[in-house]
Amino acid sequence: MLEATQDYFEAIHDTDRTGALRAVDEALARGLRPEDVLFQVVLPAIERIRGPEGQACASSLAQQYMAAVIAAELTERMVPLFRSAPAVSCRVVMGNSRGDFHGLGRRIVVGCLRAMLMEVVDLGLNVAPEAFVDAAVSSGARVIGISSMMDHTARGEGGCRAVRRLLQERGLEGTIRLAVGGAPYRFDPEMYRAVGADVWAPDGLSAGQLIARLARGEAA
């Protein structure tokens, strides 16, 4: 187990997709159960890449992206092999705010959430406020995650402010939580309050973990 975990982490750290998949295949060949591969090899690598709680993330965007994307890929591969099918824990809606076309951070978050067995409705880029709320209502999602990589898309009326207002108008405030992330929030950590979000995260990996806790009804 320790060898598989270390081999997989080193491959992710080196952004070596082939090496990461080979480490998983070798672990399965040695008799490791698919459940153990996911929860004791793949997910711990996300934690290690992110770094210690409360410290600035030292990993690169490439490493974060690799950890999230491979985790999501392996989740789809491993789950059908589980001895008993796991239940989907919660649903989340994700997207970039209207006018925002920078999707890397969102894709990292989506990959992390799927690796945690969350069902994600990924709306993609340039999402209208109404689309966020409509998707959350129709899917039964508990959290809407809004990514904004530019100040004007974070603060503007096409972003979280408008989504919050729609939740209020439809009587959904408190039922559906709002999480935001992206470069503007790192420059101003209190901005999330100004735009009406419940929480924010400084990077894609921690955002996945934070949103998962919110969706399960845990404290942020």
Second form
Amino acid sequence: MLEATQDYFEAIHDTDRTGALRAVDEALARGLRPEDVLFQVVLPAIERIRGPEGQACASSLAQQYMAAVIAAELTERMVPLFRSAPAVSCRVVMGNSRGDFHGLGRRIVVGCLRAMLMEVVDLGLNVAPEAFVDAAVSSGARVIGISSMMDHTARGEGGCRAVRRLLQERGLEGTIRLAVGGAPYRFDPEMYRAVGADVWAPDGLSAGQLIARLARGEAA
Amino acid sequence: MTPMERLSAVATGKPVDRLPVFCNLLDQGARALGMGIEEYYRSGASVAEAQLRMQRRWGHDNVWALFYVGKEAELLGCRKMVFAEDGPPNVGEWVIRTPEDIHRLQVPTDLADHPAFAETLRCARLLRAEVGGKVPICVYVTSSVTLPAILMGMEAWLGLLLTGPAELRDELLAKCSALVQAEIAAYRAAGADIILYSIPFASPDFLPERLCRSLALPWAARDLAPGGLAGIVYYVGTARMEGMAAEARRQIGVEAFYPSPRDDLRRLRAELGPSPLVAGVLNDIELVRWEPDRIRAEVKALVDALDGGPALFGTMLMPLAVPERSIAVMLEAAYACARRERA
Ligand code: B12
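Please supply the corresponding structure for the form predicted in complex with the partner chain (the preceding block corresponds to the form predicted alone).
Up next: the whole complex, starting with the chain shown before.
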């Protein structure tokens, strides 16, 4: 393991933003390639903060936030320095459902996806069902991710159910998959079925991993 | 026994007919009165009337003088609440957008005649006039370390909290703490018995333990010290409190805990010891789809796990989507399981 990998992970773990950026800058100064910064330092930290697959994420929200948000920033800084531009694998549309003004979960998921070199169309807060579908069609996205913090914005008629209905009506079900997440889904792990989603994830880092897989056309 | 006698007896280790049953119905009040949600929350008289009607109908052991949490942002200048017809309203604009806004933030110190609080206090007084001393009157206060989430958004707040500048963070926390203290004083004067003190940022689900200990809990102690601990119930927003509950008790002195359905009650009891009051909280989001048999089994399992010290049964912030017949089954089961032999 690179020295920077451990230093960076420890800084993220301690929610020490300055320390995390210092670890990266020192590594670059020692000659580490920007590609390696991303793939050997930043992404492994997301995985370690997330912990073993199949188990509940053991880290706090603050640590997840650090891992995802700094990863997105560093991705933006590193990618232009790559020797050859990386192939952007696929596109994802993300937003909060209608009436929902709780953006942090979505931002963590988006940060992860960007660090995985996904192209994300982030529609922000309070998004109408039609806007999700229109954005997915016009950008060629393969996954729509919908975040909701309250029971009524998850389950209600302005959210995933309505998006599912639009996909059906427009014959898009074969091409566009639906992922959901947010507090209510964590209290009822079966709720994603009731609202017509294909998948859900309990935390931002596994959400990033899951959506990336879906977008690549792999089974979730 | 009246609900108040029941709660006082449980808290002081005296015999009771059954454990207290708290049922947190908020937006349901609009339906009880046949009103739209926005209209309903315009008047403290409506909220009080609906709380009383629902309590008489269902027989549970508490009433609420809570409208919605966004009210606290209104107290600090927020003018845009986004209402829905199928759930609670949300803060729709941030009062704090720049560091300057933090310097400028004005905290009202006397809430007794603050326009954004008048109806809430009116509701509390009406409840006191009707059921004071008989049914515990509950209010809700967001801790200083959590309040900025609805003033500037969770993301900006987490950023400021974790990466500073520390002076700016502390300036905001001091102002929020002043508001919390003023709220508690005003609520007590209006007749509140139970103050649900909400501090999700002291959950290890939110912050690493180091920060729960060194930042969140010291600010909680500061929020609560001037008014004392009478009626304070420690609540981390239904995030988990396990692992940090005993530390909260040590730092703040609280003796009543309202955990998450995802906390293990037996482990929590072991952590806290036999004397504090611990609520068993039903997952009312799953309640939306549970069939009657499942509801009864879940209620029973929850009440069984409450052995070992003073306890009550409670719900989270019950979604409007929970069918009335499920509420009825839940309460019947709770009343039956919570029965205790009076010595
Ligand atoms: C902190 C908190 C608060 C704080 C701050 C809220 C805020 N964010 O602005 C305060 C105390 C102010 C608050 C107030 C309210 N709250 Co609140 N709150 C919580 C709490 C404890 C955590 C929510 C949170 O912010 N989590 C952090 C975020 C980042 O987590 P997350 O959204 O779950 O996202 C993670 C995953 O779910 C996933 N994810 C998120 N999006 C997506 C998307 C996809 C596609 C995928 C795959 C994954 C994914 O990744 C994220 C990162 O790990 C929860 C209970 C709980 N234990 O979750 C209640 C909770 C969400 N609140 C609830 C409610 C009702 C409210 C109020 C509406 C109450 C009221 N009647 O006024 C108000 C609304 C305030 C407002 N905005 O106007 C309910 C919602 C359920 C319901 N009954 O409808 C909850 C569940 C509490 C409960 N158990 O009853 N709340």
